[in-house]
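Shown here is one chain on its own, the form predicted on its own, set out as structure tokens.
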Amino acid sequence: MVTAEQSLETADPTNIVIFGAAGDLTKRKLIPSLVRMLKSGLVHEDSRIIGVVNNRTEEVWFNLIRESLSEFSPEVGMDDEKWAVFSSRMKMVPGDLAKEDTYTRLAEALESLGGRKNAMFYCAVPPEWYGEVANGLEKSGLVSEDEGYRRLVIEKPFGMDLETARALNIELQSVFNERQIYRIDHYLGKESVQNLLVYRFANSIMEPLWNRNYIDHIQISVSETLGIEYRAKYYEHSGALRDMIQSHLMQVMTLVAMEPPVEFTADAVRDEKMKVLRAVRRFDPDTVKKQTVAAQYASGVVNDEHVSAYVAEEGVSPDSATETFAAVRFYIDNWRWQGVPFILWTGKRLPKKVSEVMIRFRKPPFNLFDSHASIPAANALVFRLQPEGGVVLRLNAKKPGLTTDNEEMVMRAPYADDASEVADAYEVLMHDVLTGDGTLFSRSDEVEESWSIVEPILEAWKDRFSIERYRAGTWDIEAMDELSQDCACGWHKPT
């Protein structure tokens, strides 16, 4: 949780307006967070909270909130007396999203709130249904910023490919100004993957080591041991390119190599994020060949726990050939990074659930320990993004005793001490948004770049029948072996 004590700006009276009031990532995500920033002052106490929800009456929305706060949250410490200060804050909508007369009692709702003019609509909603949302906000007139500022959040995916993202941004920016739209991924909400920058840029130790001729390759990671759980309609038309390598982990690939800003503001730092993005090596069919990987799990054990194939689990039909782990070979062909490999992987039903970025340095040009016992390994610098987010070095020493042999020793420096002191990322991103700051949220032309250069993958993999399978619980992905094996040490496998 952000914490008083970190003296951050404490945004001005806001209606916080959510869409899916009563849904999930509701329950689990936003309100927790607006509790935690509350009471912290990251949040205006005048400010209000709108749940636009269907169905419902607005005492059975109070209660399902409250309850959630209970099952997914119960360090917040929700007794009578707390939940009646923060339930005075918070007013229900009824309606459904797709008539106009619900946008026309939200208007009503918010003009009865008297001087709160600043308004955050947030989506939590099927991205279908963002376009519809946009629509009945400027019908009502709610897009106007005569009073108070108007800013639209919508989470990822933002498109399924390039046409439809391209869609999207036309469909919003028929209605906001791209200023006023606030792209959210959650991933670059996490402290550790913002630490990226101040570790590369408040570090003059970095900077000489931080290209080419130091820098043998890198791997950027997200390992997970669930499987897809409740979301196979999702995941049937997404897959882990889609959902990971498209989205969280290219966007932390331009946080690491992206050349420094001439300042710490949004634009500022989009702009150096869309230069890296503009550099990367476009694929051909050939390259998608070589370059890429995508497997699926089989039946294994996880955890001490069997666990079903994908192709087994609910939803999925029997002879899908979604990956469910995916890896690209990228190169940014530019100065810096000339050669250089950026292998992004991502998989489900793996041994370990760890997000990591591992810059592996190039070998010693010459060994002078050949002779004893072992070789030394190149190093690498680990950024330990979840859990436990940290800083992990590898560097070769020499073993106790009376020879000269060496072997790997690892220095760790995690990020905090005590894991309280960091913020959820939802916390991070929505107090960015009602404080106006852009910085870590996709502007529209990243999103279509991204989206352009993995829409040749997605074409090449689209009438795949067939795919490599691995265990379940196991690493036993041999084309992984194979699309990492000429660089230094690997693939790199998070312990």
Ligand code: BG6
Given for the second form:
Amino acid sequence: MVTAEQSLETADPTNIVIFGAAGDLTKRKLIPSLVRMLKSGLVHEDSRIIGVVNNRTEEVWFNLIRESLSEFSPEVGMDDEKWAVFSSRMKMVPGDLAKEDTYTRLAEALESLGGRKNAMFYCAVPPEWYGEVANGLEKSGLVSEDEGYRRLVIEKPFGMDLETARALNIELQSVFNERQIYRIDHYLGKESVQNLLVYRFANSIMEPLWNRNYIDHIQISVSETLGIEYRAKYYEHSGALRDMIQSHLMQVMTLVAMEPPVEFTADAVRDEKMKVLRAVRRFDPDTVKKQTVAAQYASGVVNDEHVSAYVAEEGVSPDSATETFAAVRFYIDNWRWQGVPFILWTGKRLPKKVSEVMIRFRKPPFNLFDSHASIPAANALVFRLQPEGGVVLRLNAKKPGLTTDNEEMVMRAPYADDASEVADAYEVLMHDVLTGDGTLFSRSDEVEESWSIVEPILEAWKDRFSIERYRAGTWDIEAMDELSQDCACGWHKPT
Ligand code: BG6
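With the form predicted on its own in hand, show me what the form predicted in complex with 6-O-phosphono-beta-D-glucopyranose (BG6) looks like.
Starting with the chain above, the whole complex follows.
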């Protein structure tokens, strides 16, 4: 993680190898981040970006990258002069990932670049290729760290259930050491998520309140306005539980719930996160029914535009019961959190794009003021993760005038006055890989533990043939009100 002191630490020169270098992730996220990192000095100017690309010439790939920069990241202002400098650091290796000679060519290309011996291998390809890539690298001698480090970066999903996650871990660990594997969860790269840790552990007023004695419940949510876009094939098998809750939201939950680590290092932090996961109460068929919600969007209006139902999206089966909204009410059975519900929820085609962590405190025990005055609301501390990061504290204050009645007072503190100062998650995470800091990456045991927690839910949902529908652009999901009805102030919909 980039801290204030290290914020300008330039990583050692590295060969940054991208598999899937003509794909969407590379165009939208990796290349723009690398451009900015080179500019800000986070990436050493002697580093090289090597794209492994199939069925394209180097010239075609270069043009594709340049066009995508102007399409997705016009703010980087890639004029001819800048492009000449940036592209002089790029090289393409042609080849099919399934063929051994691709990795031999890659090894030769890295050798020919000379000097730099460090290598980061970024798998911006579908997960079914991860094992193939790791094995190809090993066969061509690219895994040995005799002369420089070798790090493998993979993106979620890390398996589709416990069994496939285990198989993937075993396959990758047969080639790389666990410390060489960086499993990206882009939520942990968001500065506002890291700010959560700083709020918790750099302030002394939080800790005394951060437990079952003062907290009624916690909601961690990602509400999206987008639908599934072009990803029907993946999403039909994934659904919101796998796509968001098992990964991003449970990761954020571990940061909110963990004990203070003994030091801010990768293993100390991940050990504490792991303890939280181990303490999560397991589900059975009965608790799955009572503590989860699944729903799917019907057609509706989002941001003033008519949008179609999930089942009418291209590539989706007309009788699909895949959930586009999911909520799970977790309990963490330990000393600090016994009895406090953690409600994690997420949905697509909702009225707003907002991600939040809301800590709802217990209600005041007694209303001291006018007997007919409204009962003060339970206080809330809301960490807004996006779109604009910040912290909101909701307190009760006296209404002006000759009354002791109260009203809610909202104190807002934006995370950054100038949003352009906030680093993109991929900049933070790639810099961490280049400097060998695994703190914000998921370790294999965390991934397996979170799959084992959601497994009974997946099992119960597997043969579902009908599902509650909500109109796109609305919060009309009745089951959510039921899920949170005994919680202070109920379902917290972001405003
Ligand atoms: C991805 C999911 O991991 O995260 C997407 O696969 C989701 O379905 C996205 O839209 C949300 O990320 P963000 O950063 O836009 O909240």
